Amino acid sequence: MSLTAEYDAFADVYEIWTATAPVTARNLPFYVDAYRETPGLVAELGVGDGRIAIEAAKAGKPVTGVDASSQMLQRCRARAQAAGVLDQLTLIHADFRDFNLPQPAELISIPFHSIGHLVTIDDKRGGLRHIYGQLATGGRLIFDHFVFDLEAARSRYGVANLRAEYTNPETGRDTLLWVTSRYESETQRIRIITWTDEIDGVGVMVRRQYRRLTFSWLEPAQTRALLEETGFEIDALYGDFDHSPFSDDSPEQIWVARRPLEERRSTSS
């Protein structure tokens, strides 16, 4: 199943997803703080339903959102529309890959680990040049991913968790979001298997459906080498959304790189 359609068979439950993790409440705002600072074009990769496009518009920032799923940009326009916010989002279907923006960015964000999506070092490495060529120079990509801990992974694999548990707006059942990952070390992949069970009034489930989402993972010196490697200069590395210095224990890796300002005095020259 592509990356579309796994997101699209997703769109459903994502808003409840991003609720439950706990990263969502620190990132928001970090992330409207830095799209309200960027006097230019920001554009959002992987913008889903809009969580975080939607907030910096209501504080007055337009905001280009680009995401692989038309179900996904859907909801993101709904919400929008809901807000009173949807002319200050231009939303674009397309891959991390392959989007073009009406204008050199002076910001580009990948939020909430999404550039896992990428599943392969060359998707990640394709992903890099393309952003690459989509910004001003002097322009910056912000992006978070987290740290990945083999030996607490190995310890959870294959157990089911209770994500959430709430009531389906379309049915109005009582509704469970379950979870469960499976590993592969060798590939830096993870497989997510999610299923929502609905019950009935006297605690039946009268129906289940599973979602599954292809995810992976960076080393920190990984992703330092892609950015090099991809032409980008590195600003700074946080280990969480407070801005603190990354360090061993820290829960995130957030990179601040940018396409160098040698570019537009090479060029005036």
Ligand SMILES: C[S@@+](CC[C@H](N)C(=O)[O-])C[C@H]1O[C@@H](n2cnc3c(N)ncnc32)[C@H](O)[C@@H]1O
The other form holds:
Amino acid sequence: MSLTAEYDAFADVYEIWTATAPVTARNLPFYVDAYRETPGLVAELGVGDGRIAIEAAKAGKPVTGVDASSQMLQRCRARAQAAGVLDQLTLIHADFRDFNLPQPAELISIPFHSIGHLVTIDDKRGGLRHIYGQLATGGRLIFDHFVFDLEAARSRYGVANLRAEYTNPETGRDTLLWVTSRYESETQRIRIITWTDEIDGVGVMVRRQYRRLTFSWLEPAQTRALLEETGFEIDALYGDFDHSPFSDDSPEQIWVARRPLEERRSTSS
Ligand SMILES: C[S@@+](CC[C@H](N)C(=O)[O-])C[C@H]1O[C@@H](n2cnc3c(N)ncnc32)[C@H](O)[C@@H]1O
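Now show me the form predicted in complex with the named molecule; what you just gave was the form predicted alone.
All chains and molecules follow, beginning with the one already shown.
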């Protein structure tokens, strides 16, 4: 499978992106705790710059990270090296749908809404089937996704939001990070368009760079159906990272699914 890595162009703003996303402070301890409580192999799909995996490694839990973006993996390596835990990470450059783990995993995670990067329902189905096959029997899959409100999102349609104002560490210039998104209700696709404006000492914009990501949303009922048709048992559905149960006004859908010890899989072989 050829790797299309939109994140290669996004890697240089990823740290500021996560620092300015309110959910990252909540999802970090949730996943680090899940990794630490799991004996055996833990694999994070879409490990990115190692934001979560490095914290788990610092707490003594080795993590295998899978990512399609060589630039994100390069940042992950550099950050793990700086934190003194590079030897605790195994990094695999591969797609969610065709990675191969060195042994069956006890836990596979897909943090920070990243299942949405498998854009179509067929992509997600293919990903879940592959993940199922990489888990040990009894092993768990944990992932989160936001609960999408199309009407609320459409009211912000086309509005450019100033996400961050910071000094670009590579150029030393004042930088503005902007974001806007487009939504397609029929395909459940989201196009995230970001751009950085670098400003000189008298306020003149000297460089603008665009970066675009293709994303999607899933309704909770669709997620449940996909998990069940793949053969997963659902252990829990949380509505936020404090393990509160899912309800109609939950901001997140956080799924804990399991490859059954006794398999009853019908459709995915
Ligand atoms: C939102 S970031 C999450 C990074 C990290 N897990 C975190 O929570 O900060 C999504 C990551 O998934 C990777 N990714 C997206 N689609 C992928 C795919 N189909 N296969 C493998 N990696 C993918 C991207 O390259 C990116 O590093």
